[in-house]
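What follows is a single chain, given as C-alpha cells, in the form predicted on its own.
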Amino acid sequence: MRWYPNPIERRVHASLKWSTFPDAEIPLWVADMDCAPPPCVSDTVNRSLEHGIFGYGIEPKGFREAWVDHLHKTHQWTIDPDWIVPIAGVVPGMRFALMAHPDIQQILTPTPAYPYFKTVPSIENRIEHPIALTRVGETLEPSLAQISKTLETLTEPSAILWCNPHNPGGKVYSKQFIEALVATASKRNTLIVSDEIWADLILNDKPHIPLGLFASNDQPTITLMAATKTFNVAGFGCAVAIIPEPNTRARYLETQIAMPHVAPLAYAVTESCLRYGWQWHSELLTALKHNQNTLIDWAKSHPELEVTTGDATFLAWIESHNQMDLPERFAAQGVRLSPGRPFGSDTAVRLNFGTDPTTLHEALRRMDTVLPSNRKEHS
C-alpha cells in the first residue's frame, strides 16, 4: 500500500475530491482516500481490457461466494447465499428499502450522521426522528433508552436508519449494544436498516458486529455492505443488501426495476478484493492508524475543540467549543473539509484522514493558524 507522494496530481483526472476546488486547496472532505487501491484491482482491469467485452453483464458465478466466505471468516457471519442482493451503491440501498416499504412513515436516524440519513426519509416524503449521539469518553454514543421511547410514542410502521460503525463518529457499536437494538426493534416490529460500509476498516481491537449475528432470520432487516470504501475502488459502484427474512427480500427485489445495474467491472473488482486485497489492507490499516495518532496529537494542543475518531473509518469529528464557524474559518486557510451541517450541527467539520502525511501535517498547519489556541500560545 503506497500514498499518492503528491496527492494534488488528482486532480487532472476529474477527482471530485481534488478537482472540485482550487489547486492552492488542500480538500479532506468526501471519503476518498489518497492511495492506490490494490494490485488485483489494476490486474482485473487489465484483463477485461485483454478481452474487451463491455456489454451487459450478469453477477459472476463467484461474487455471492466471496462475500460469504469473506463475511464468516471476518465477522463470524455465517449467511446464505441467497439472502444477498446486489446493488450499485449503498446510499441508493438505503432509499430503496424505503421505496420497498411504502407503509414505514417514521424514520429514527442517528445525528450526527452521514447527509443521506436525513436526505433519504425527506426525498421519500417519511418523518425523521433524530437520536441524538453525545461524546462519551472517546466516542459519540447514542441512548436506547431513547430509541425504545421514540419508538413507544409511535402509532404507525417504523424504521429504524443506522450506522455501525459510525459515520462521522468511528463507533463500532458493542455486541450488548446490538443485541439490544435489535431487541428494541423486534419488540416493535421495526425495520432496521443497518449501513455496515465501513466493517473492515476498524482502527483498534474492537471487532465488527453485523446485525445479522443477532437478528433471527424471520426479522425484518436489511444490512449494506460494501468493498469501496475499504479498498479504496468507490469509483467503481457495487454493493450488497443482506436480507434473511424472505418477504422483506422479495419487496426489495420488487424495486430494483429502477435501480441501475451493477457494471461488470465492479463486481470483478469487488469480488477480486475480496480474495486477494488483504494483504494490502493490512498495510492500509497500519498507515490509517499513523495518521489517526497524527490528528489525535494536534488535538490535544487545541482544547477549544472536541475532536472524535472514534474506533474505525478514516474519518475525524471535529465539534467547536466555542461555536466557531469552523468551515468558513478553515476555507480561509486554504482547508476544505465536510460541513457539519448536514450531518446536524452547525459548529461541527468532518475531516478525512486518508491522505499523504505530508499533506494531513500542511493541512493540520493551516488549521492552526485560525484557532484561539494557537494564537494565544504566539501573542
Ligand SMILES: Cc1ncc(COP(=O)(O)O)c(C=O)c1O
Second form
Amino acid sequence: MRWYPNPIERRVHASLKWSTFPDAEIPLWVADMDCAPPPCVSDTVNRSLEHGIFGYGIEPKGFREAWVDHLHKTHQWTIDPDWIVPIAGVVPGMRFALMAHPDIQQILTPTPAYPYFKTVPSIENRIEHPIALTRVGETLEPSLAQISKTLETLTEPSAILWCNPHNPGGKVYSKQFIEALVATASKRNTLIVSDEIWADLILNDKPHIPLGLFASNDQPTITLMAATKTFNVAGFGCAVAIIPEPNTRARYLETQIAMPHVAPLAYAVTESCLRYGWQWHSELLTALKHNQNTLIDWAKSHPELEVTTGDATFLAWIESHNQMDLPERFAAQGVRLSPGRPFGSDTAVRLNFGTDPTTLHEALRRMDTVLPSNRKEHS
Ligand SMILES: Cc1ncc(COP(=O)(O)O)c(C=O)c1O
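With the form predicted on its own in hand, show me what the form predicted in complex with the named molecule looks like.
Full assembly next; the chain just shown is listed first.
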C-alpha cells in the first residue's frame, strides 16, 4: 500500500475529490483515499480488458460466497446467501429501503450524520427525527433513552436509519448498544436500516458488531455493506443489502425493477478485494492509524476545538461550537474540508485523513493560520 503524494496524478482522471476545487487547495473532503487499491484490483481490471467484451452481466457465482465467507470469518455473522440483494451503492440502498416502505413516514437518524441520512428521508417525503450524538470523552455517543422516547411518541410506523460505525464521529457501537437498539426497535415494530459501509475500517482494537448478530431473522432489518470504502474502490459502485426477513426482502426486491444494476467489473472487483485484498488492508490500517495519531496530536494544540476521530473511518469531526465560517476560512488558506451543515452542525467541519502524511501535515499547518489560538502566536 502506498500513498499518492502527487495530486496531478489524481486530476488526470477527473477525480471528484481532486478535480472539483481550485488546484491550489488541498482537498480533504469526500471520503476516498489518496492511495491505489490492492493489486488484485488492477489484476481483475486487466483480465477484463484482455477479454475485451463488455456486454450485460449477471452476478458472478462466487460473489455471494465471498460475502458469506467474509462476514462469517471477520464479523462472526453467519448469513444465508439468499438474504443478499446486490445493489449499485449503499446510498441508493438507503433510498430503496424507504421506497420499499411507503407506509413508514417517521425516520429516526443520528445527528450529526453523513448527509444522505438527512437527504434520503427528505427526498422521499418522510419526517425526520434527529437523534443527537454528543461528545462523551473522546467519542460521539447516542442516547438509547432518546431513541426509545422518540419511538414512544410516534403513532405511525417508523424506521431507524443507523450508521454503524458512525460517519463522521468514528463511533464503533458496543455489543450492549446494538443489542439494546435491536430490542427497542423490535418492541415498537420499527424497521432498522443499518449502514455498515465502514465495518472494515476500524483503527483501534474494537470489534465491529453487525446489527444482524442480535436481530432475529424474522425482525425487519436491512443491513447495507460494501467493499468500496475498505479497499478504496468507490468508483466501482457495488454494495449489498442483507435482508433476512423474507417479506422485507421481497418488498426491497420490488424496488429493483428498472434500476441500474451492478456493473460486471464492479462485481468482479468487489469479489477480488474480499478474497485477496487483506494484506494490503492490514498495511492500510497501520498507515491510517499513523495519520489518526497526527490528528490527535494536532488537536492537543487546539483546545478551542473538539476533534473527534473515534475508533473507525479515516474521518475527523472538528466541532468549534461557535464558528460558522470554518469551511470558508480553511478554504481561503487552501484546505478544502466538508462543511458541517449538511451533517447537522453549522459550526463543524469534517476532515478526511486518508492521504499521505506530508499532505496532511501541510493541510494542518495551513489550518493553524486561521485558528484563533494560533492567530495570537502568528501575529
Ligand atoms: C456512511 C456512508 N454510507 C454510504 C456511503 C456511500 O456509499 P455508496 O458510494 O456505496 O453509495 C458513504 C460514503 O462516504 C458513507 O460514509
